[in-house]
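Here you get one chain, nothing else, as C-alpha cells; it is the form predicted on its own.
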Amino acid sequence: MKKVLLFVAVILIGLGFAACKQDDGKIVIGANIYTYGDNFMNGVVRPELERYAEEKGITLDIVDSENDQAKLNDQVDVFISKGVDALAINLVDPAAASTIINKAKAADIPLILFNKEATEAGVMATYDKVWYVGTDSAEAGVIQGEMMVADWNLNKATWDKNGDNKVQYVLLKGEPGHPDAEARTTESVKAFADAGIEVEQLAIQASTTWNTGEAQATMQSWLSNTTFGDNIELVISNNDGMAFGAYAAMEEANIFLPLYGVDALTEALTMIGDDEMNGTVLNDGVNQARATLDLAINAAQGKDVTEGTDWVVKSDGTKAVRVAYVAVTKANYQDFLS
C-alpha cells in the first residue's frame, strides 16, 4: 500500500510541475541576469527581455544571480525542476559554462547562453541544444581604439600635455577573465600601435562588477597620485558605467580629460552631447535580448533556432549569433537617443 501511495505521490508531483508550466499554454523560459548591479545588463538587456517576452506572448521567469556562480547553478536547478521549456543564461563565470550545459543536457532542455561567452574550449560542441548570443568581443575594443586614434590625431596639440608624442593613459577594466573585458582592453590600446602612435600605461584597474562607484574611487586615487596623476592624458573605460565614475571623479577635481566608454547607455549619450564624454560604442543590448528570446522560443518548439528571424548562427564552432557594435560620437549620438 505504501508503494502505491508513493507512486501516486510521484505522479501527482510530476503533474503539478507540468500544470505549472502548461496551464496557460505559454512557453516558459527560465532566465537570469548575472547581477542586477550591472548598468548595462540590468538597465538595457533585462528590460528588453521582459518587454519582448510580453510582445511574444511567453512567460519569462527571470532572476538575479547576484554575481554568484553557485547561486546561478542553484537557480538553474530550480528552473529545471519547474519544467521550463528553455533556459536563457547569463553566466556569472564564463569558465563555468560546462556546469550549466551539463545540467541542461541532463534535463534535455534547450539552452541559450547570452552576453558572457563560454571560455572552455570545445564546450559548446558537447550539447546539440546549446547556442550563444552576444558580440564579437574584440570588435568593441577595435572601434573604441579607432575613435581614440582619430581624436588624438585631431587634438594632439592640446591632448599631448607633455609634448612627448606619446599617449599616457589609464584604463578602467571590467571583470578579469571576462572575454569582453580582456578583448576591449587589448584591442583599444592596440589601435594606437597599429596607427604608429606610442602609448604608456600609467595605471589599470579591474572591477568584477564593472561598477561606477569603484571606478570613481579608482579615478580619484589616480588623479591624486603624486607620481603620475598630472601626466594622465586619456581615460579608457571598458564600459560606460565605469566611465561615469571616472567623470564624477574628474568633476570633483575640476580636471577634465578625454574619456571613452562602451555600451552607449542613455546617460553616456547625453554626456557626449554635453562634451563630458568623447565617445562610446553601442553594445546593442536590445538586439541581444531579442535574439536570445527568438532562439529560445524556436528551440523550445523544436524548430531551427533562427527560423523566421534575421539572426545568423556562425558556422565556426562557436554556435553563436553575433550582434554588431557601432561607434558613437558627437557626430551621431542623437541617432541613438531614442
Ligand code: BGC
Contents of the next structure:
Amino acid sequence: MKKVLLFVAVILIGLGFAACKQDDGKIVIGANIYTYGDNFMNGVVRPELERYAEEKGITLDIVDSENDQAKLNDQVDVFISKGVDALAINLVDPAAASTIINKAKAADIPLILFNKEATEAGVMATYDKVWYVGTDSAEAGVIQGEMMVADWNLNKATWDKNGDNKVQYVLLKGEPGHPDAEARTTESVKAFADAGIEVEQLAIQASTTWNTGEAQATMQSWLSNTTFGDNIELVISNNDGMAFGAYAAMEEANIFLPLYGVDALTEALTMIGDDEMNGTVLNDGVNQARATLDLAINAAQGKDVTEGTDWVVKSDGTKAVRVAYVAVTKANYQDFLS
Ligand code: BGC
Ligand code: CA
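Mind pulling up the form predicted in complex with this ligand next to the form predicted on its own we just looked at?
Let us now look at the entire complex, which starts with that chain.
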C-alpha cells in the first residue's frame, strides 16, 4: 500500500513539474485586466505587459475579467489548473483579494496583485508569496491638489466666478471603494484647505466605473442643473478617462471650466497642449507593468522578488512596490509624449 501511495505521489509530482513550464521551457504567467474597457489599464498597462513579456522571453496568458469578480475567480482557477508559474492579478473587487490569495496559496503559486490594492485588513500577511504593485494612492490627489491650488491662486480673478473667495467644484470620483478613487477624492480637496482656501462641493459622482461615457452624462446633468449648473468653477476628475467625458459635455454646452485629471493618457497630454485640460498626474502604468512582471518572474523562479531590479518592496506590511506619480502641466507635458 505504502509503495502504491509513493508511486502515485511521484507521478503527481512529476505531472506538477511538467505542467509548470511550457514545452519550450518558458515561464508562464497567468494575468488579467479587470476590464478591457478601462482607458488606463487597457491602453497603458496591458500593452506594456505584453511588450515587456516578450522582451523578457516569458509567456503571458492574459484575459479580460469584464468587470466581474466571479469571472476573475474562475479565470484564476483555470490558470491554476493549467499550472502557470505565477499569477499577476488586477482585482475587480478590491475587497475580494482573500479569495484570490487563498486560491494561489492552496496551489502554492506566487501571486502579484497590481493596480487595485487589497482593502481587506491584514490580508497580505496571509500568504508569504503575495505582493502588490501599484502606487501610493494618496499621492496622486496631493499632486493634483497642489496643481489646482497654484492655478487657482494665479487665475482667481477669472476662476472665482461669483467672487466669494471659495472654490465651487464638482468631482468625478470613479469606482467607490477603490483605494485610488477614495484617496484622490480626499487629498485633492484637502490641498485647498491646507492652502487656506475654502471650497464648496456642488456635486460628486461616484459611478461604478471610471468610464468616459458615464462621466459625460453626469457632467451634462450638472451643467444643466438649475440650482448650481451656472456656479461650477472647477471640475476635478479622478482619472483622465472621466475628464474626457466632462470635456465632451462642456464642449456641447459651450462652457469651458478648469479641468484636471489623473493618469497622463496621451489624449490628456494633447488636451493640455490645446488648453482643453489644465493638468493631470502621470500614473506610470509602464513602470507598474514592468514591476509586476519583474516580481512575478523572480517569484516564479523562487528568487527574491526584487533580485536584479531597482524595485523596492515596502516593509510596512503592505508588501507593496509603489511607483511614483508626477505632476503634468502645460510647462512639462511634452516630456511625457512618447
Ligand atoms: C487609474 C484609473 C483606472 C483605475 C483602474 C487607477 O489607478 O488612475 O484610470 O480606471 O486605476 O483600477
Ligand atoms: Ca467662488
